[in-house]
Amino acid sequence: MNLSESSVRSSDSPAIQTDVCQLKIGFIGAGNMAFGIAQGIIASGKIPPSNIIISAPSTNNLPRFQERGVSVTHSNEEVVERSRLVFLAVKPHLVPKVLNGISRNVTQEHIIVSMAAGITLETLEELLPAGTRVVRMMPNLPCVLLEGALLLASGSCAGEEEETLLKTLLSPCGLVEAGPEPWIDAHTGLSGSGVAFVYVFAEALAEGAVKMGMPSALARRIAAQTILGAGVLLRDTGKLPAELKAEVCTPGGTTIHGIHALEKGGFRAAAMGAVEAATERARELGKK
């Protein structure tokens, strides 16, 4: 189905009677997700500002969405009455009560996206009227920047239909891609919780070069230009990561010297273990 010349629907569910560029889409919450994942959609120009509605509870974070011509509110329930596509962009502790405040407002047409770590579709469902629509996305930080890394998983009564939707509004935010729930607290251990990972990498290698004389702050920026580049060319050229440090590798030199240092400190061991302990985090927060 072609998105941008029918009416966007779900094989067991109803249509959004409206054509893409045309569709409502609101958000609760308005932090630092909300604003990367609005600035994509707007980015996407398939969604005019006018078409997006944010509420928060203070006006703290208002004004930014404002200057992009979005309209704000402090009412959840207007975001609801006025949009299809909800996007819940709450702390998972909150999740709840707000769902608690607009499920009489949330109908069979409505979308409910939720970003909160840890709330499964399950639990998403249960506080929702029966046949709600609901997808569970985990962005990262980066997202703000629209060099983020998404991963969509759809509930009991959505599929592939909202899926293609999502990507289709989202991919100006980095890399979309779809997967069973069970892939988002890995996604959320790998890519949400691995942002930070990557920035004590990068401290750790400006303070090395601190360490042999370096000035801290041009330590700092080409560790970061150092991450950004070897980041680029493992996402744009398909190489394996052991190709390409078998490029950088020569018998004899530098950098292999290096891989041992970090090969002795456990480095690759302490990564895979950040990743599964952020993992099995975020699989404790959902059973909660």
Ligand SMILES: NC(=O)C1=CN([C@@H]2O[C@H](COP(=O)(O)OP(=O)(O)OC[C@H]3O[C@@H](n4cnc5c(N)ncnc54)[C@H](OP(=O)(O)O)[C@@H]3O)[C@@H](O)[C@H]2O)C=CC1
The other form holds:
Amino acid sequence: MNLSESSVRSSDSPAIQTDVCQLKIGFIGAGNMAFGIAQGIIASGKIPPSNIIISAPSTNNLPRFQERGVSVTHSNEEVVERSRLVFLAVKPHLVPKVLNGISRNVTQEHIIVSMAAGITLETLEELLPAGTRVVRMMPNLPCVLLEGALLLASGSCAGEEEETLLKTLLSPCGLVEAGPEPWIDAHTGLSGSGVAFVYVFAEALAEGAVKMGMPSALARRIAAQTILGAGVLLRDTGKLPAELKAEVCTPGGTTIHGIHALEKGGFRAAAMGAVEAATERARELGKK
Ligand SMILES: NC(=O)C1=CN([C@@H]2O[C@H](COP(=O)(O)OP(=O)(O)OC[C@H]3O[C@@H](n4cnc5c(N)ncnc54)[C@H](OP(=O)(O)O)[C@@H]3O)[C@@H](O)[C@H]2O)C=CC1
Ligand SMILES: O=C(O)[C@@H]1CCC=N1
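Okay, that one was the form predicted alone. Can I see the form predicted in complex with the named molecule too?
All chains and molecules follow, beginning with the one already shown.
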């Protein structure tokens, strides 16, 4: 893609005039999510790994980036100086400290993309120079395997053009959507945290089979494949969960007996409550 397709500009902000292939990308924080997003960007083949730079205080996580041709540093300021698009991938409580450290290096040429759970656009904008183009993003762990689900929301100086650039860049990571900021916290519950809820379900399914006599390693493999297959069917057929459920439930058969047990256990309310609790926690993390 060239920037005739993606000339990235908000009303009062400078356009990024370079080709997307030339875009310099930085990551502050080199943990699991930075790795997932960087993998997706590299997999797209549009950005050479040498155009990506990443920082972390220790060397614990840097070698896996280095092995892929990404530049590494311990200096967050160097990341900002050498990049135009900067992903902030540190834990939420570190965001103020990190932004205070880089703020004087940030210009209106930069786009700052935070993936920190709960940290609001308002807080990010307060911690950065006036006029900074800021985007909040919530990814999830399967980005690592290019099967993620990401939601974007733009700050007051960013908008459709920044979102278009990010969608193009991040689409190899999985599903990328944009929406109003309040949806980011809900997406955190549904998908960012939701991945872990699915693992709890996977564990419980497998343990059910172990209880019924199956060896645990086999039960775990089958649980994983069952969740994968069910997810792909749901995504690729476009059918409602209820429709697919009806296709599995033979009247008087095994499935409906199992579903009755789930309903008696309050499974549906528990799952809804988990998304609600995680969303509320994201909102709490965002409070100043
Ligand atoms: N994990 C997940 O599933 C999801 C996480 N998120 C969000 O992504 C963000 C990152 O999470 P995750 O990748 O899991 O976290 P990790 O703990 O895996 O990684 C955090 C990274 O931040 C680095 N770091 C710590 N202090 C600094 C600093 N002062 N300057 C620069 N880098 C620093 C760490 O360095 P070092 O390598 O030296 O330890 C580490 O590389 C969080 O805000 C989280 O809310 C969002 C969605 C899903
Ligand atoms: O648990 C957390 O706070 C982060 C955000 C979403 C997934 N992990």
